Each structure stands twice: as C-alpha cells, then as structure tokens.
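Let's start with one chain on its own, the form predicted alone, as structure tokens.
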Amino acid sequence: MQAFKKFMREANLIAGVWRGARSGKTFEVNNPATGEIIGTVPDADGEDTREAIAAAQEAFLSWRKTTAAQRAAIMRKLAAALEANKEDLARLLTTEQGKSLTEARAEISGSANYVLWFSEEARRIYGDTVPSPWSERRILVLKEPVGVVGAITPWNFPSLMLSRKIGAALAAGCTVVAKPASQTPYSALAWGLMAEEAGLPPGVINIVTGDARKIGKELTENPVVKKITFTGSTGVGKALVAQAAGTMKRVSMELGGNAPFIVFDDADIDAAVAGAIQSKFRNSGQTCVCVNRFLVQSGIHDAFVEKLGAAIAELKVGNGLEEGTDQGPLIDVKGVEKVEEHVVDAVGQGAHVVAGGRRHTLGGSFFEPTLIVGVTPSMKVAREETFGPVAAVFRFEREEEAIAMANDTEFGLAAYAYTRDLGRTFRVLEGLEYGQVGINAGVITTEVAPFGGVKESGMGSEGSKYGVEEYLNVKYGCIGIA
C-alpha cells in the first residue's frame, strides 16, 4: 500500500463527522497520468450541502469568540501538520491531478505557508477609534467575521487555492463550507484529516464533494451563508456572482486570465528565457496565471525565439510521479482538445510551430512543450485563455504597442515584463491593466502580497492583510457618554 494512501478519505466531513452522500452515490476519481481510476468519493447534493452549512453555522457561533492568540495557535498546528506530511499530500496531489512532485511538493509547503501567515495576521486583525465631532459621544469602528463562508476550489492547485481562502476565514473568525473540484477531491479531503489532527472545532472546517450546480446553488442562495470565494472560471464565476445577489452575499472571485508576458530589447534575454520556462510551462500551462502571450521586441524577437525553443527542448514530460519529471499530463482529454484546437488555428491562419505542436508520444493527456511564432490578434490563443502548454509569440515594434496589445483583453489577472529600463518599469507597471505585475520575474505569488484580477479576471484580493479584510464586516460604534 502507498503510504499516501492513508490520507485519502472516501467520505465527506461535515460536522466532524465523515460520512457519504445521503443518497448514497459516489463518481470515480481518476488519474491523468495513467487513465487508472484511484477511488470513490461523495456525490453530494443540496441536501448534504445543506447539513454542513448547518454545521459551520453551529460552529461559528462558538468559533467567532475564540480569542485571536488562540485561533493562531490552531492554526499554527494546522501549518505544522501539512509540512509535516508534505511528502505524502504531495504524492497525493500529484496522483489526482498530474503536475510533477516537485511542484506539488512546493504546492503543500505554500499551503503551510498560507495558514502559518493567516495566524499571525488573526492578531493584527485592528479596528479604529475615530476622533469623534460630538463632545459627548465617542466613535469606535470594530472588524468582525462575516460568518459561514461558502469555499469553491479548482483541480489545478487543490491544496493552495484552499489555504487562501481556509486560512484568510480561519483568522477572521469564519467557519467554512468547501467544495472541491471532482477531478482533484482527495487534496481537500485530506485538510480535513490535517483540520482534526491540529485541534479545529467539529464543524469550523466542512468539506462536501460532488454535484457542482447543486451545491454551488446551495451555497449561494443559502441566507446562512454570508461569503463566497471563487476561483475558476469567469464563466461560472459570473454565474455565480448573479445567485449570490439574490441574499446579497459578500463575493470574492478569481477567474480567468490571458496574461501577457512583454520581452523588451533591453532585457536580459536569458534572464526572460528563465521566466518565461517557469510561467508559461509550470503544471503544464495549467494556472490562471500563467503567460498566454509573449510579446518580444523586433530587435531581440529572433534571438529569444531560439533560446526558448532550445530551453522547452530540454523539459521532460512524464508520469508527475517520475522524479526528474518537469511536465506532467493535462488535467483531462478535453484540455488536450483546447490546446489542440488553438494551435490548429493558428497555423491555420499563417503562425509557424517551433517546437512541439502534437499530442505526445505518451498518449492519454499529454501534449507537447510547444512554441508557436508569428501569431497575430485575430487567433484564438490571442483571445482565449489557452490552460496548456503553448507558448505564442507576437512581435511588436514601441513600447506603447506592448501596453496597448497587453490591455487588448477583457481580462486583467497577471502580467509580467522584463527591462532594464527604470523608467520603462514603472510606466509598464502603471500602464497595464492587470491586479498583479511581474517584472523580471515569471514566477510572482506569495502569501505576503495581494493576490486578484481586474476587469473580467474577478474582484478581491487573497493573501496579505488584503485577503483577511474580505472576511471581516465592518461596524461602526457610536457611544453616548453624556
């Protein structure tokens, strides 16, 4: 038996209790690399759904009193148990969702990383005293938790994407009703086995696998539900905003991104090459921030081109579970469809394949690394969040060319530039519409800074002091002393 095995919990955990759907069904969980099918979890429903939502809302009434000390201490605990396992979560990751055990390894210590900032940030959690125009009255302005906070995952970082928002509602004082991705549910299960053995109250943490329209729909037209934090698709995230108004809930969303990546002559074009291999190519294209256009420069256009060829020429593509293995398959054969699909239009309309293009010889998921060159505005993969491993080359002339091809977008996540030009730097991180810039870096997230889109890629922030504010109401206080 694989040790990791010991984490996979074929049970929903609602009001610390694990247990199946009420209706009994389950679906299958498969893994991308080798088509196997791993096991069997919940097929909830609204019902389920509901009873945790029940659960968390028991439990916060207890939870939101908890002292700030004593919430970081948990979840101190928390952080200390997923590094402790990291191996194991990883192994598990890496079985369910395909990227490398290198990533996945990273993926569990930024997870642990989330948790142990959100402790310390439950302690800095200040509300103010406002100097007040009435002589006889004084003004408090107080920071309290919104409540039952409904939590949606996506499969590409199962592990991290619930630490932002787990962590960020822990600290506040919030309790939670989680719903993975079906392709990737044993990562979340698992927190539940990580939330029981740091000490977390039954009910703070509820985790419910299965029909996504009927348990998002629970979730959002629920009045005990107060919160929902999204990330996936601008699609369903747009969906979801709309059932959310109708009880007038709080809403955070991190959608969908076509992040430029801006190569100017004066770059450091090994420097970019690096970058570049880490934004484009990490889980195999498969993050909402990862590069979907470069844009180069004619004077170094040519010279980027052939260093980034030969350096996704040496990415080794295997099982995630290989060590060595830098990418690893697609989540799915639809994914493998998309990237097919836009590579398939372009060359269609005149780009020209460097490297890569097909299926690989692996079967199953699997594409190749891929460079395409000369790709104009009219292609998909201009206008289409590719998720794959495609790397499309544009050519530009000016600077305000760059910008103004970057901003040709309805979305604006990520964005990321390489100069050596001060001045340049700082009119390329005013003049891009994007809530996260990268310069001379590909590779940018982290706890300790905001992390969140503009325009279509969503609204919010996770991570930071930033992310704890979107689980905390603010009340005004006026007090008659008279």
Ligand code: NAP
Given for the second form:
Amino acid sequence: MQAFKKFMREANLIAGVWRGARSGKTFEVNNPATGEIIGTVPDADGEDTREAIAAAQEAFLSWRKTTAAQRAAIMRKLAAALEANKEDLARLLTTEQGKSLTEARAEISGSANYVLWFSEEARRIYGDTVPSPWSERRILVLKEPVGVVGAITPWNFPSLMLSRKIGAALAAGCTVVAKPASQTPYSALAWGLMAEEAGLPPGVINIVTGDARKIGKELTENPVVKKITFTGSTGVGKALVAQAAGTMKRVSMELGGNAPFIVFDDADIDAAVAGAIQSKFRNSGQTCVCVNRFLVQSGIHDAFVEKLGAAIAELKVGNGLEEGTDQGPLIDVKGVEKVEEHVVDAVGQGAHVVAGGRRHTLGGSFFEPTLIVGVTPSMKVAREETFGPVAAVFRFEREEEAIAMANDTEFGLAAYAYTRDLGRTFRVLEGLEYGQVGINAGVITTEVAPFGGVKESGMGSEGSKYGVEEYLNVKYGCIGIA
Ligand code: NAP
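We have the form predicted alone; now please give the form predicted in complex with the ligand.
Once more the chain from above appears, this time first in line as the rest of the complex follows.
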C-alpha cells in the first residue's frame, strides 16, 4: 500500500466522529492524471450539515473561552502535524488534484505556515480603550469571535485554501464547518486527522463532503452559522452572498480573476520571463492569481515573446507524481475544453500560436503549455478567466494605455508589472484596480500579507492581521463608574 493512503479518510468528521452521510450515499473521486477512481467519500446533504453546524455551535461555547495561549499551543501542534506529514499529504494532494509533487509539497508547507502565523496572531487580538467624552464613563472596544463559520473551498488549492480559513477562525476562537470541493475532498478530510493529532476538541473542526447546493444552502441559511467564507468562482460567490443575506451573515469572498502581467520596455527581461513562467504555469495555470493577459510594450515585445517561448519549451508535462514534472494535467476534461475554446476563438479572430495550442499527446486532461500572440480585447482569452496553461500576449505602446487595458475587466484580484523605473512603479501600483499587485515579482502570496480582491473578485482579506479581523466582531462597552 502506498504510505499516503493511511491519510485517505472515506468519512466525514462531525462532532469528533468519523461517519458516512445519513443517506448512506457516496461519490467517487478520481486521479486526473490517470482517470483512475481512487476512492469514495460521503455524499452529505443538508441534514448532515445541520448536525455538523450543531456540533460546531456546541464546541464554540467552550472553544471561545479558551485563552489565546491555549489556542496558539494547539495550532502550533496542528502546523507541526502538517509539516511532519508533508510528504504523504503532498502525494495525496497530487493524486487527487494533479499538480506536481514539488508544488504539492510547497502547498502543504504553505498551509502549515498559515496556521503557524495565525497561532501567533491569536495572541495579538487586541481591543482598544478610547478616551471618553464623559468623565464618569469609560469606553472599551472588545474583539469577540463571530461564532460558527461555514467554509467552502475549491479544488485548485485543496489544502492551502482551507488553511487560510481554518487558521484565522481558530485564532479568533471560532469553530468551523468546512465543505471542500468534490474533486479534491481527501486533502481536506486529512485536515481532520491532523486536527485530531493536534488535540483540537471534537466539533471545533467539522468536515462534510457532498452535494454543494444542499450543503451550501444549509450553511448560508442556518441562523446558527454567523459567517460564510468562500473561495471559488464569481458566479457561485454571488449566489452564496444572496443566500447569506437572509440571516445577515458576515461574508468573505475570494473569487475569480483575470490577472494582467505588464512588461514595460525598461524591464529586466529575464526576470520578467522567470516571473511569467511561475505565475502563468504554476498549477497548470489553474490559480486565481495566475496571469491571464500578458501586456507587453512594443519595444520589448518580440524579445520577450522569444524568451518566453524558449522557457515554455523547457516545461516538462506529465503525471505530477513523477519527479521532474513541471506541469500536470488539468483538473478535468471540462477544464481542457474551456482552454481549447479560448485558443480556437483567439486564432479565429487573428491571434497566432507560437507554442503548444493543442491537447497533449498524453491524452486525458493534459494540455500543451501554450503561447499565443496578437491577442486583442474582443477575444475570450482577454475577457474570461482561462484557468489553463495559455500565455496570451497583447502589445501596447504607452503606460496609460497599459493601465487602462489592465483595468478593463470586471475582475480585480491580482496584477503584475515589470519595470525598473521608480516613478512608474508607483504610478502603476496606484493605477491598477486590484487587491494585490506584484512589481518585479510573479508569485507574491504569503501568509503575512493580505490576500483578496476588489470589484467582482470578491471582498475581504485572508492571511495577515487583516485576515483575523474577518472572524471577529467588534463590541463597544460603555462603563459608568460614578
Ligand atoms: P466553484 O465551482 O465555485 O467551486 C468552489 C466550491 O464551491 C466547491 O467546493 C464547490 O463544490 C462549491 N459549490 C459549487 N456550487 C455551489 C453552490 N451552488 N452552493 C455552494 N457551494 C457550491 O469553483 P471551482 O471551479 O471549483 O474553482 C475555480 C474558481 O475558484 C476560479 O474562478 C478561481 O479563480 C477561483 N479561486 C479563487 C481564489 C481566490 O482566493 N480568489 C482562489 C482559488 C480559486 P463542488 O466541488 O461539490 O461543486
């Protein structure tokens, strides 16, 4: 038996008990690299979710009373458990998700880093004392945990997305009902094992897998749940916000993107190409912050395209479990079809394929790393999130034109620019309507900085001190002392 299989729980965790769905139903999970069914997990519904919410509420009553130091100590153990089991958890993640082992290992370490960071923040959840306008009264501001949190996560980072939510919730003193993506439930269920190893009390973390609509409806409509945190597509995010409005829940939404990557004439071209490869092809282009549009200034355009093409040719496509693989399969054939549709549409409107452009000879959901030039704003690849390994290059002449092109989208998650001009750095940083901007940096996510989008890319921040605030209520206390 492969060692990682001991972390493959085929049950949900509710109130500290591993169990199936009340209906007895299950669904299959497959390996996107091989198409092989790797196992089945419970197909939970609203009733199971209600029980998980009740368990989380029961646990909240005592978890909220723990000291910050007690929570931090358990969270350090949780981070240590993730790190200690990194190799197995990474293999499990690659098996259900497809990304390379190198990336999967980095994701598990990243998850541990979030938990560790939040364990430190738990001890710094300060309130305020405010100078009072009344001599006989004192004013205090207390920070209190919001309560039970419903957390819904996507398949592209099945561990990391959970860590940002669970880490912040635990630090604040909240309890959680998590619903992972159906294509990658095992990485989330393994968090239940890590929680047990760390000694988290039963009910503090509950994990339900299954029917997204039924689970989502219960999480958003049940009045016991006080906050919904969601990472996923903009369409589902909007529906969840509407559903959560009925009980006026707090919401954090990390949604889709359409990231621009601007390369100015004065850029360090090799650094820009290295940043482009990391940002575009990580996770086979299936990250919400990955570049969707390369905007390249005329003077550097041809040289950049040539070097990017050469770097793309070096990418090794294969099963993520094989060491040395740079790009694994896409999550499923539907993902491939969308990528293909974007390439065909661009070529039909006059774009030119420099590299790749087709399904990979490995078959299944593998797609060739692709470079297309001559892209214009009317093409699908310019307007929609491609979510695949396609580098689409536009040409521009002036700085203001590039900023306007970059902002010409309803999304506002991440943007990148390469320049060595200091004044331009600030003009671009301030001009881009995005929640996060990398200047001369292609991968910028870290637990210490706020991650989040503006416009239709969502609301709220994850990670950093701002990420904890999302799980806290502010209470004003006015104390008469006369
Ligand atoms: P998705 O379809 O929105 O699914 C995300 C999660 O929502 C999954 O757990 C899914 O469950 C669940 N879900 C689907 N329909 C639901 C409903 N009606 N009610 C409640 N839950 C529902 O997104 P995806 O295609 O898996 O993920 C890719 C998207 O996520 C991209 O747009 C990407 O940009 C975005 N993303 C954003 C960030 C960020 O931080 N901004 C990070 C990563 C990804 P099932 O799997 O069971 O359908």
